[in-house]
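One chain is shown next in structure tokens, namely the form predicted on its own.
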Amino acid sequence: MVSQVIRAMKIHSGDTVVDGTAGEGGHAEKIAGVLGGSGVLVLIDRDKEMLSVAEERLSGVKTRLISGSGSYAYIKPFLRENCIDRVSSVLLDLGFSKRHIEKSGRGMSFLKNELLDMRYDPHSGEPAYRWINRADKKELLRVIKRFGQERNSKRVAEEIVRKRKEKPIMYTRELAEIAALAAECRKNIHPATKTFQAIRIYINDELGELRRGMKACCDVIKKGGRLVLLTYHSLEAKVVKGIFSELSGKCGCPENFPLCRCGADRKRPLIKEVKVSGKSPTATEISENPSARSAKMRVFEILKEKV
């Protein structure tokens, strides 16, 4: 969806733009082509290895590049450190790269038998294998049910607890076999898919990062600038919808609440959603990159700069 994303961001030559999830630099390379030699492109990614790939890919562009490893949730202090006050647009592609599956060696997928690390930043936080072997059944159930939306989360949690009594669960193949025993087979979906998704989201606090990051990005975009997000599942979409309701002045509280508790400001909406064409990948794009089939683009325009 590169071409659709570039159009949605409304980039002009000389702008300052942030790719908050730089990955391998696919979107960034096209953005730099529009920015030209007078523009500034800020690259941010939690994974230092991925950021290095993006930097190498963009090493020949004329655009001024500023890069830093870390979460886009901390975009404000990062920009301040680089003497940048406002930017024209920000891109957040919430999908994870094929490189994480094929080359990272961190156990992001059951397609290879690797150590269950699952962290985007292997130098920060707790690896998945450590959490899997220490969490009690109640916590395992909560995570697999909430973040994986797995209907058989109780059975998966029970099977993890049973198997780890025999020996610690350390590798992707072991976890995949456990999930295959406990979860139902679904058409075209491996029974371990939802369990792996749940643990990856939890270990990396992906939804927490999105909540904090979406607000932080809106704070640094100039009036009339845009935030473009690519979401891939309903959990991300729900978070985006909630933050949008808050920042657009639409109350997100339950109907039976006597007073607004969500922080929405009805009088001074900060953002609005922009309707654009090409919000989903084309059939050709899906055939070239099947993992993009669930991508949905949402575009928000800043109405008022936060002081």
Ligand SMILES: C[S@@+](CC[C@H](N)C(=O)[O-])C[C@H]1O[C@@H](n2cnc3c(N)ncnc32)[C@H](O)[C@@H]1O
Given for the second form:
Amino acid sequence: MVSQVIRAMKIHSGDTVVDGTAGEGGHAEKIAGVLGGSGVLVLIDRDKEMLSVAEERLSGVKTRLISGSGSYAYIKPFLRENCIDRVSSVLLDLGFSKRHIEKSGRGMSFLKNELLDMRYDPHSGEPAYRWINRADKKELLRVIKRFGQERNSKRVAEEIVRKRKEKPIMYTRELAEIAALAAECRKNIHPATKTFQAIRIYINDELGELRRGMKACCDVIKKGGRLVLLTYHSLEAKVVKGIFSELSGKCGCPENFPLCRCGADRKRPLIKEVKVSGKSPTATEISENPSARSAKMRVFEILKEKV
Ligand SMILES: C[S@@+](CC[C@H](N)C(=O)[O-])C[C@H]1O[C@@H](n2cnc3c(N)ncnc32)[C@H](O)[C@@H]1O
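Since the structure above is the form predicted on its own, I would like to see how the form predicted in complex with this ligand looks, so please show that one next.
Starting with the chain above, the whole complex follows.
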């Protein structure tokens, strides 16, 4: 979906643009092609190793590059440190990359037998194996149910607690075997998929970062500029919908609330959604990159700059 994304960002030569999830630099390389020698491209990724891959890939471009490792949720202080006030566009391509599965060695997937770390930034926070071996049954159940939407979350949590009494659960294969015994079985989907997704989302606080990050990005984009998001599952889509409601002035409170408490300001919408074609990948794109099959693009335009 690279060309659709670049079109949706509505960028021009000489603009200052942020790729908040630089990854392997695939989108960034194309963005730099549009910005040219007079533009500035800010590369952010929470994973230092991924950022180095993107920097290496873009080492030959003419665009001025500024890069920083950390969460896109800290976009405001990061831009301020680099004396950038406003930008034309921000791209957030959420989740993890193919390289995380194939080369990170951090146990992001059950396809390889690796230590269950799962952190994008291995220098901060708690590795997954530590949490899996210390969390009580109630917490395990809550996380697997909420972030994995796993129907048999209770059985998975119980099985984790039973197995770790024998010996600590340290490797992806051990967790995948537990999930294979206890999780819901669905056609064409490995039974460990939802458990792995849940633990990865929880360990990296992915939805919290998205909530804070989407708002922070809207604060730094100039009037008429765009925020383009690629989401990969319904939990991300739900967060984006909620923040959009708030910033566009639509009340997102539950129907039974007598008064609005979500902070939506009907009279002063800050953003609007832009309808674009090609919001999902084509069949050819999916056959080239199967992990992109669930990608959905959302495009927002800034109506009013935050002072
Ligand atoms: C789907 S990949 C991006 C791929 C990239 N668009 C490309 O063309 O190669 C998502 C990237 O976001 C990074 N990431 C995840 N959460 C992040 C966060 N809160 N802040 C910044 N980067 C994050 C991951 O480390 C990963 O490299």
